[in-house]
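Single chain ahead, written as structure tokens, the form predicted alone.
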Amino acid sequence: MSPRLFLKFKGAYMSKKDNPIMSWYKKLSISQRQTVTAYLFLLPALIFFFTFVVTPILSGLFTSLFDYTTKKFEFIGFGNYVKLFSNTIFLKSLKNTVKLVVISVPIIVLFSLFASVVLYQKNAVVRSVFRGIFYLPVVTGTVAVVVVWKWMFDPYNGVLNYVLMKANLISEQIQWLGDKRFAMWAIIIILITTSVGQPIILYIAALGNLDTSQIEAAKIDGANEWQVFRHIKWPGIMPTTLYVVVITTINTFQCFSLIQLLTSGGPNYNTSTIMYLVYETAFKSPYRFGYANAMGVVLAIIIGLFSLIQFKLFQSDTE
């Protein structure tokens, strides 16, 4: 090795050896080094989280206190929140959102639980086939699913009106998505059919993790199927039920794509939800970003309250 190259390597080694960060790291205990190393591995994810999650949340909270449009940025305090609760369109959207959650979530949870219990009793091949069928809408693109449902609900060429008229159940064509009597119910039906896939997968997995010795012992003691489910299976799948209820509630509160693609909130905002109204307020003229952010904050508070109530209700039965 040439003298010049040797001096170069020696200088690099000495600079690394004398690095204050390395000196500080070597002074730490083993447990402290492990903690520092763990945080260094977490650092990329933490940077991503704070950049794309925490920062937008804080920005939304901050700008909700301003009259913020493309032309002005004026501090108004809680003025946006005061205007929200005197806005009939917002109150109607809030009512529609709560209605969507209150009707859809119990049906999704109960149907998923029923289907899972029935499917779990079948052989592995049948279970796999039906799990794939129920999960297919989840992995299929929302636009593709909506196109199929829009064709089914079409008042002139749709299969639903055709079948009902052939069965003499209706005498004239129904505007499923254009009539305020049926539009929200059509959205609920689509939401339910596209939301049961994941809960069914989770419930079947939870049933497979139950202690079979307890079930067998209960049957030997004379317990029927309902008693086995009520006293053994139900407590065992309670954590999964809590997760399914909370996640389904959050997803339903955030329902947006179905509304946008099917009805655009119509007719006369009878299918509008808070999430759709946030989009319409922020990205359609006059682009009221601050007002839309105030709606988002209110929605986040409502979701938090619903989740807190659900945790409290299931707390005594869930570890």
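Under this definition, the rigid core comprises the largest set of C-alpha atoms superposing within 1.5 Å between the forms. Positions refer to the first chain, counted from 1. Small disclaimer: the values here were computed from a predicted structure and weren't measured. What changes on going to the form predicted in complex with its partner chain:
Once both forms are fitted on their rigid core, the CA atom of N168 lies 2 Å or more apart between the two forms.
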Given for the second form:
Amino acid sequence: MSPRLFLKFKGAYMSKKDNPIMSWYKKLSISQRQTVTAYLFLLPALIFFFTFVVTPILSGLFTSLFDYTTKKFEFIGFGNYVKLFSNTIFLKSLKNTVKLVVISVPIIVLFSLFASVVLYQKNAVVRSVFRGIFYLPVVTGTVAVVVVWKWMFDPYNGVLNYVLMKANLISEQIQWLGDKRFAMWAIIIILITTSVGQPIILYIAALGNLDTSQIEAAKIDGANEWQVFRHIKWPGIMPTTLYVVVITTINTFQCFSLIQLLTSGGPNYNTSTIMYLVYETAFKSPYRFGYANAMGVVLAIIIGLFSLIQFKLFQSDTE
Amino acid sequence: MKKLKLFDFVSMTLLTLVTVVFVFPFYWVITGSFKTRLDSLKLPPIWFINNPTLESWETLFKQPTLQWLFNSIFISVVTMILVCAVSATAGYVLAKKRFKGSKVLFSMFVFAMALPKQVVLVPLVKQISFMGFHNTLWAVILPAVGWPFGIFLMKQFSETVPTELLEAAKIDGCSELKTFIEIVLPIVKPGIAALAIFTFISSWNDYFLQLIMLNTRKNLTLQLGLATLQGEFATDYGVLMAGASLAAIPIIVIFIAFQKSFTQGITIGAVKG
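Now the other one: the form predicted in complex with its partner chain, given that the block above is the form predicted alone.
Full assembly next; the chain just shown is listed first.
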């Protein structure tokens, strides 16, 4: 229905003076009316939010206390949580997840910052071409990107082994994705290429918004490039850095598609992350839903802690 | 000054070299889809197309690819429309109205955004099956609409609507709905455009949600279909490349066409907020 038509309908409906809803509305004070209107505008959002976000969160918390499978639903208190921390596969996945975050987040943030500092004063065309290129893997989509990387890493038909063997750097084919020494690094490399796009966009915008007069003044006072960066630009983009760090950390913690598509957590759970394990526990036999939910809750708590620490660290740095 | 020029030159060279890693997958996918099966497996790799052929594309379309393409488009378009409608109204009210519970609601939205989506994985699937949507396209659309990112973004944009304008409208006796449609919407239109593109791209590429919600072959999306083909056509790279091109090209075209709007969209929440 077009907005105009809708207004017409509404007008006709509202004009009835004896309408009980209207007469109730008229009796309200101005601030009460504000509240009613506000909630009417919010209604669609709230319906979706409560049905598909809040309810699942609560029910996830609740069912994590149950031995819950396709056959059973039995209250076991914190049983799932206790079991988790003696489960070697879970602990391995936890270690992998943290490793993934600790290695890739700093690289992603530093590279984005570096690229943005170099690019932000270039002319608009150069800037937007580079920005577009760095965003390309995000737009292309993980599944399509993985098709190419899988070929590159293919031990027999792939280009990586071919080049390395031609250069006499290796003597036999390496199973990049099947060898526990390399599999995680292969994932990290792809993860980095699919993650720097957004931070670069944000940093370029943030640097562009900086107050240029301050930078000019510092330069006239004889500050060198590094001093200008350290004492003016860096504090100026601190809120963006905080945002980038937190968002990248959250996203990396949730790394899933790459792993599911490239290694399915293998070899022997060496690339499994908590997110991947949640998926495997819940959607593969024996379908342990309660157990999977408990893992999800633990992951949420860890992410929460990391974000909190980052906020504290960067906040003290801004002051 | 000389040192600075050198730094700039070295950095630009470095960045340009690095772009190869970003552009190559895209280039390889498109050229690969036009190579013969033998050519796509050859080592050393054939960097350009020798004997262009459409055989991979033909094999690809023997699969229910058109159905997948339709599903992807349907999911992205409907999600985009719903997200924009829901977020524009909610964002406006949160930015411009004072009412009981507004602070609590807003913190709830922000808190939910910080939570990893996938924590609610199992309950979400249960919820969707309970409502009878499992393995339908709505199973992917509805949860994406519940995600409050759009509300957050539209709140940021709605802050720019001048309060005096809203008050003037009220004095003139303009109804709330009319005020929203005739005054607020035109002002926040750039925000809606940005949100629309952002939502379209992210729901097109939301492999995870599609994976857990859809399972019969005719209900797959391009992303899922392509992932399935990877199992079936393990080393038939031509078909996989054709599939990957089909999944990537529409979205890249959209991205390039709307890059400005898009950039503005993902910037506003973070940089100015």
